[in-house]
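Encoded as structure tokens, the following chain is the form predicted alone, with no partner shown.
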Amino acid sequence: MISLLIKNAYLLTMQGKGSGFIKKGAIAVHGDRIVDVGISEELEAKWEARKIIDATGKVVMPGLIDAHIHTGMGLYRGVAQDIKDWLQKGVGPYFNHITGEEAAAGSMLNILEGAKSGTTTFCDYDYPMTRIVENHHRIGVRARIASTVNELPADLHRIKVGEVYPLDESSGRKKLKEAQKLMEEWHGKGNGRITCILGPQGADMLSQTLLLEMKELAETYDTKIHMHVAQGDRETDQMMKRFGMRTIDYLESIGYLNERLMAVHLTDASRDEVQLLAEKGASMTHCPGSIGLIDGVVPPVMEFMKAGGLAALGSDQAPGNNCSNMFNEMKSAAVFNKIKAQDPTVMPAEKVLRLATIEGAKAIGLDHEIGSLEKGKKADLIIVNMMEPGLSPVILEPVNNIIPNLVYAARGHEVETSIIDGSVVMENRNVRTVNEEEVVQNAQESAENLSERIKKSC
């Protein structure tokens, strides 16, 4: 007998070059793993199970993946919008006052609200993911996670812009032991739902002694780097006055350039930068709804697919981008590119919905357990209710509406159960682990007393 036995769905198996689109299908999970995926009739006569789900009007379809968020910044979810400079004038006081808990606090917020709009994977990288990761482990989502690792002065809200900031060393090497003791304590824990990799914040925030060094650890641990690339105007400007050099070529004047390296925004790569990316075998990750916001911007993440390069979506950090909902990501990668290129027919629903599921999968490593339906992966996958006012009509024939309805028409609130890792963590919106009002209280406290003491600090 096994675990669980959903039917009669709308099912998206994401194999194959579609979406593996099955009418009145079913999957069949025992334990933490895919058994079988089929037709309802068939896998009703095959299988008895200890717990039956009936999806009639509902889509089944792997969980979501956020390739780059910063849950730890959940706390000042829009500080940052609607000016220039936002790291430094909009970020800055907060992250230099946040203290440990309060991160942990805000990122705890940002991880319930993306497991209850769909996300069941978090490429997380942030500090003191030591604290952070806890929140992972106990919600029961599966997660990637890098600490984040900078040389970055303590006071760099005080820097002028454009001023070239220093380089400390010493935290620089506090955090990279950091980083090394999360790899040591974390990864492979939960049943193997959390992964760690390194995290490098960008070419201009750390020293060429360091990068090489967490270079050299990535190919020891075998693993990958998650790491910003080209993110702006400020890394371009920091990296020409600090190494003559843009970040693209340095990276590959040092061996960064090859597929360990997870390139996150490329908000300043030119077309020739991207082309070389794609080709050294680096992923991509596109966070269209912050760039956006933040910089007015839409990433080259067409032409680095066009080049052969695999990309993901993320959702990146509240401040910048207000939410942590990937369906919000996948309808701004659609639109802004679709507007960018003055073309409807480039980003289409279909393609993006592999970037948030299979081709996601593929760019951060995991594609092996995750990111399709099929049999012998985990049992990460989502139930969307396609009943919900916004969602409805389906229409099958003589057009499939169900995809274009998911991307450009979701909110993320239609997600009533995911099951991760085999388990049930959300059934009918309800998030069985942790008690949503207290997540909620916890975090607008928290965010109080973070304000209270950056007012008084001005």
The other form holds:
2 protein chains.
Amino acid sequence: MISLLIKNAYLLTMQGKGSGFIKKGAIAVHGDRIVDVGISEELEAKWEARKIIDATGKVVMPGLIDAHIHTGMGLYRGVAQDIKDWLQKGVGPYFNHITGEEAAAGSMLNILEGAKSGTTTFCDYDYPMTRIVENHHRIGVRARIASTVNELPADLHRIKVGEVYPLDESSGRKKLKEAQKLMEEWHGKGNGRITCILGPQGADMLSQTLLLEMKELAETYDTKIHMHVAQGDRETDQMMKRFGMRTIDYLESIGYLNERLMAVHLTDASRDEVQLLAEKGASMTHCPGSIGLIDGVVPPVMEFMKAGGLAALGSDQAPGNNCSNMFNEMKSAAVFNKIKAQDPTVMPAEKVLRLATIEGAKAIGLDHEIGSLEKGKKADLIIVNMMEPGLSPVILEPVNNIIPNLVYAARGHEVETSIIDGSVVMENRNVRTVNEEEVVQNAQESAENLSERIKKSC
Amino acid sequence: MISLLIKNAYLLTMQGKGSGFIKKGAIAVHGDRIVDVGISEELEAKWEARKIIDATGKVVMPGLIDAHIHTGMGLYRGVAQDIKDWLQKGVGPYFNHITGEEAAAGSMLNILEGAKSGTTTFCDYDYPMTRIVENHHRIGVRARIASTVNELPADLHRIKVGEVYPLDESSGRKKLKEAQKLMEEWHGKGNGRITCILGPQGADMLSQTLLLEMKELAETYDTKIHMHVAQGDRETDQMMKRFGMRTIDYLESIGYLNERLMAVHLTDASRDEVQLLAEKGASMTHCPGSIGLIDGVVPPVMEFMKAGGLAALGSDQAPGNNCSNMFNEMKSAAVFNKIKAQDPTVMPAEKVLRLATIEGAKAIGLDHEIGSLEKGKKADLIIVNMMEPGLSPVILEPVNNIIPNLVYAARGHEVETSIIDGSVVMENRNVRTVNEEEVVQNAQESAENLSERIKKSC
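Having seen the form predicted alone, could you give me the form predicted together with another copy of the chain?
The next block holds the full complex; its first chain is the one shown before.
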């Protein structure tokens, strides 16, 4: 007897080159793995299950992958909008005053928000990570963790916009040590749900020595490198002043452009630069909601994909994007690129859905386990109620409106149930693993304390 | 004893030039009107109410105004995305095959979707309107109704893209008669919730004679004219071929540009044209979600507002935008314009919130009744739960994050309660006036029947 059978679903397996749609599909799960996927009638005849979910009127699809998120910034949502010099002037005071405990409270809220809107895998990129990783473990999501490393001085907020930041080697060494410790303690935990990778914070924030050392470590551990690359004119300005080169030229010159690299943002990268990135096999994570709101820019993901690159989507962080919801990211990726190209045919819905599932999984190096509903893969999936007033009706012929509606109409709250590593993390909108009210209350109290301290220091 | 007191709210009155924020506010309602607005303690001491709602942790604000929607197209959400020639090739088959009953089923679904995401006023622009207006009346929302008039022939779908449409006078006359009948039967119904205005469908779709006749009627009835203006290159092409003039020059030449005109879209209008529109006192409704998705264009609303024009926001229709949710429209308006201007400071959150409330009310000519929470105005308001995981925490100082979060983080389902004309239409997410499941089921069945007929005709 298997543990779970979900039947009568509109199934999006994301197998093959499209969406792998099955009109009346089923999926059989045993333990943490998918044991069968196919036509509902056939699976119902074949498998006896302890738990059966009837998904009539609902989509069953792979859980969404948020390929770049800083959950530790969850607490200061909405404090830095509609301004220039976002980093220095907007989030700076919050960044400088927050305690580890407060960051952990915001992180839990941020993970809860993502989980409730269909994210099952979070590529969390933050520092310090020790308490944040515990949040992921506790709530039961899949997390690809990078404890960020930089050599920025503690008094960065005193440095004027445009001045070259001094680098502090001891600070970088300390953070790298913590990253290695985290890797040793956490990699593979939670039945493999938690994996650790390396996270230099940006070519402008580390010395070449430390950056090269992290490259070697990535080879030793045989793991990915998650890194901000060409994230804006601030970075480019620092790179030109410090190294006399733009970021991507610099990374190429020190052998960083290869399949290990998960390059994030590329806000300020040229067409030639993203082409080079794609040719070298690095993946690109773009965060349209965040970069659109912070910079008014649409990253060059179309050019990157045209060059054959593997792209993923990320929500970035609460004070930039304000929203850690992959349905927001999917719609933003599609519409922003249509606006940029002045062409409604570019970045179609199915392509975007692939970026948030199977192609995202490839980009972060987890496609052997997740990203599609396939026999042998981990059971990471979501059930979306298509009978919500804002998502219905479902039309199958002559045009199938399921994918356009998931990408352009869904808001996130239509995700009813979320299964991760074979466990039901959310059922009928109730997250089973944490007390949601407590998470919100804890974040609220932490935000009030933090804000009170900032107010006093102003 | 008054009928309702809502206390302990984060109150956004939208009075004055900003948001009229009160940290711990209350609002007193009696019958259909607001009788008092102010500090919670003071109102609690002053008023005894039959019903009291404690809005701790919640925002109370004016209901949102959707200044342009075709609810009759609600049934074919998601059938026409990622294509060119959206009108002719995408929605055409659905438009041509749908029955009045099916359109009414889609309309009810669309209104339900809007109502559940905070819309309290719908400027519905559709034909035929007789059954649609009944939907608005029944569900209990405020509706500004225009029964559209055009002289398009019934076999429009046979006309090739780029060919000048022949106009059919008798069809136009029939539609105008129906619009007048609707006005006589419905204007002022539902305690004034339903108001009727005129709705020529576009300068390219009517003869000059009929357009001028409708102008005279608007003067006779002393009412607004809701009209598509410069809605894209298809329209401009038709205008040049038929009249040898672009739309706005043409409308100016026949005296159409004045305060009666609610000009919708302006997708293809130049800076000079929208400036002229603003100077003449016409308002502009822009539908960023729909036009972004259908055309890959951001309408020139910044230029219009810079020229002093009054702007509003609309969701347009389900097969274009895919989503009739004013929270989607607010975020889209802000971020699309930041992208267009490559400047994160343009179209700030508070401005966008004003477009969806008080300024929208002015643009559609209903600001004497709605758009702000003010003594003497109609009680149209919503209660938004800021303690949802995707909206929290609330920070008041040193930066107030409530408005950025409403605009950039809210998804619509955080609206808990909706009060329209003093009546509780939705409470704790349950719409009281219709059976939600029946509405969805009816739309689903209607969509299946419609699609079956289209499939057979293909």
